[in-house]
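Below, in structure tokens: the form predicted alone, a single chain.
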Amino acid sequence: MTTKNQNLSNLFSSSTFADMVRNKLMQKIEGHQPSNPQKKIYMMAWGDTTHPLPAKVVEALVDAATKLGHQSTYTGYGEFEGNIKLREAICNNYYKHRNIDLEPEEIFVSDGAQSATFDIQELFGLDNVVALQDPIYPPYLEANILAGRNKIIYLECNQGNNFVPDVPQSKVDIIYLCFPNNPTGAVATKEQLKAFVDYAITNKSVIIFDAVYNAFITDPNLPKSIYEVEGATECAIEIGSFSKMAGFSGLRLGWSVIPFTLTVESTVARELTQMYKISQSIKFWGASNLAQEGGIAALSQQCQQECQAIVNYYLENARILKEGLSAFGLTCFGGTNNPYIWVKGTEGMSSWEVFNQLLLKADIVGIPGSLFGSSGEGFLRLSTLGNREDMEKAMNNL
């Protein structure tokens, strides 16, 4: 007889973070909307873009998609690793300037950051221990536990520690960090990822590090990459993405770095690299050539600042929700070199006791903090992604 994958029988059972957000929250917003008919619900709970696309990009996708209309210029199936071009444009136009030397053969390409948290996870075995931020983004725990693993430990992230976690006191085999965080808005310093890659040189680990938020860093002094730090190429691995810095969410674009001096137990340099790109030809036939032609195109010079332009527009937002909130009398962390605000509410309040306050008092939306891990009891998270006159309404019904 047939068995079903028990794997993802369990991670069902549990209930998966989209299925939580999507049936209890909307749950709470359709009871809600009945009785105040005439009042919008401000949504601040997606992580997702607003803004339109850059110029510059519109334009190549246009380009790209009428060259698919003519025998002469229509084109298949591309590189599984990605466009050339787009490869050495993120090696040239994103690293280069950071004093960052990639080669285009250790990028991948994926159509996303979160297909790519996924696949990366298949280059290591079942019983290797990982650890986990808490509060965390929850897909990271979902994809290990669809693989199979089950030696998880968590980091715990709090007021505390300014929501950067100390490195595990034990030994572990993979570390997952994201930074800027979601869902607690904070931002680690140079001198904490150095921690982290010491740790992982000195025990012989992997970092899977989440840079998505990066292009929100607009303090000097803050590392945008985890190759800013000494010897990170020994032992990590970055996963980048296109759609919160160039509003590609509905493109899907992003890429991971496998640099070829990454190197695990019974490997040698290049291995991890190839082994990746094996993976790949076997699993995924490249993402969109029309989304790949609007990556290029954002990465030149002239969109890179149109690109930045939106971001601040989405860090205005920030200061003016963050502003409003805290003069409200909510303790708010995060909206600084990063598009997330997390909301803590008062002393013995639950996070679904905080939900309901910004629903009742204000129509605002966000997501429990609970939902993101234990330790994010008593929070909520907020995005700023949405509409400036939105979060200007919101704050006037505060």
Given for the second form:
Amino acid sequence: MTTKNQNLSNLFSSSTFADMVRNKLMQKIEGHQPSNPQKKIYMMAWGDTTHPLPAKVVEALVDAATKLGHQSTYTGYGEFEGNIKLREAICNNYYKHRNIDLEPEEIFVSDGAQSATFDIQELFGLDNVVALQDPIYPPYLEANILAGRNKIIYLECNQGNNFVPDVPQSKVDIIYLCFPNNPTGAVATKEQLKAFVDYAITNKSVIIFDAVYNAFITDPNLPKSIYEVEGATECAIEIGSFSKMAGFSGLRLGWSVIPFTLTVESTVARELTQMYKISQSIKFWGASNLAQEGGIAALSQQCQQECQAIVNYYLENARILKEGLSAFGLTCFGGTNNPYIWVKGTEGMSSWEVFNQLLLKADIVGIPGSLFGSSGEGFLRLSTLGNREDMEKAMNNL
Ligand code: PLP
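Take the protein just shown as the form predicted alone and give its structure as the form predicted in complex with ligand PLP.
Every component of the complex follows; first up is the chain already shown.
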């Protein structure tokens, strides 16, 4: 008889983060409005964007779609690693002005960062020890469980360390870092990232750096890429995304950098980059050509201001929300250089109690921090990627 994938089954039986959040939150909301199902709920749970695409991106999408409809300009499959113009734009318009020199062949375009979080771990053996931040963006953990990895340790992120963990005390092989962080709203300084890069070089470990929220960094002293730290191209993979930077969460476009100089045991320079190329050519035949044309437009100089204006809109949401919640007496972290606010309940309150308090007082729905890991207990994550009117009305309720 056929047997099932036990790893997938294990994940399924304990329920994935997305399922757990959806089911539990929906139950609570239904319980909150039994007599008035029309009652407005201010949904600040999902980290999904709401602002329309930049006009230049829309123009590029329409143009690309029109080309697909004509014999002379039609295009089919592209390069599996991504449109070369897009990979050049990522190198030249995104990395170069931060003094980071990368080759287009080191860039792999994906249909968002999410699939990359799964695909990248396939480069490494199942016996590696993995270090994850706690609280954590759950798909890193789920990807490793699904792959069958079980040596996992956690790096605690708490108020005492400003939600930026210390380097591991023991030897680990793979370290996942996410800055600006989801869910805590924290942003690591260059010195803090340097400590991890030094650790990784000394211990021959690999850092997988999730930079999907880096467009929210407005403080020029904070690093937007791990490659701003010297030596990082020897030990770090970076994941980027157009979702939050340019509103592509529905269009789906992201990328990963697998530097030529990154090596692990029994590999030589360029080998991991080549291995990733092979794996992508087996399982992923490239991102949508339409989305990629949109990505090229988003990275053009003319569009950068439009993208920044969208990011600034969300950052202003965050300012309004943080101010309102603080005036109400809640301690808030994040919300600057980051679209997430990490709300702390008063002493002794559990995450679900903070959740209930905001739901009852202001019809606001966030995600209890405990769902992101045990160190998230006592906190609630609010996303400010919604619309301004909702933020203002919710704060008036408070
Ligand atoms: N990484 C983090 C930390 C995220 O919060 C998200 C989405 O919210 C992703 C990756 C996935 O982004 P994408 O839309 O590019 O797949």
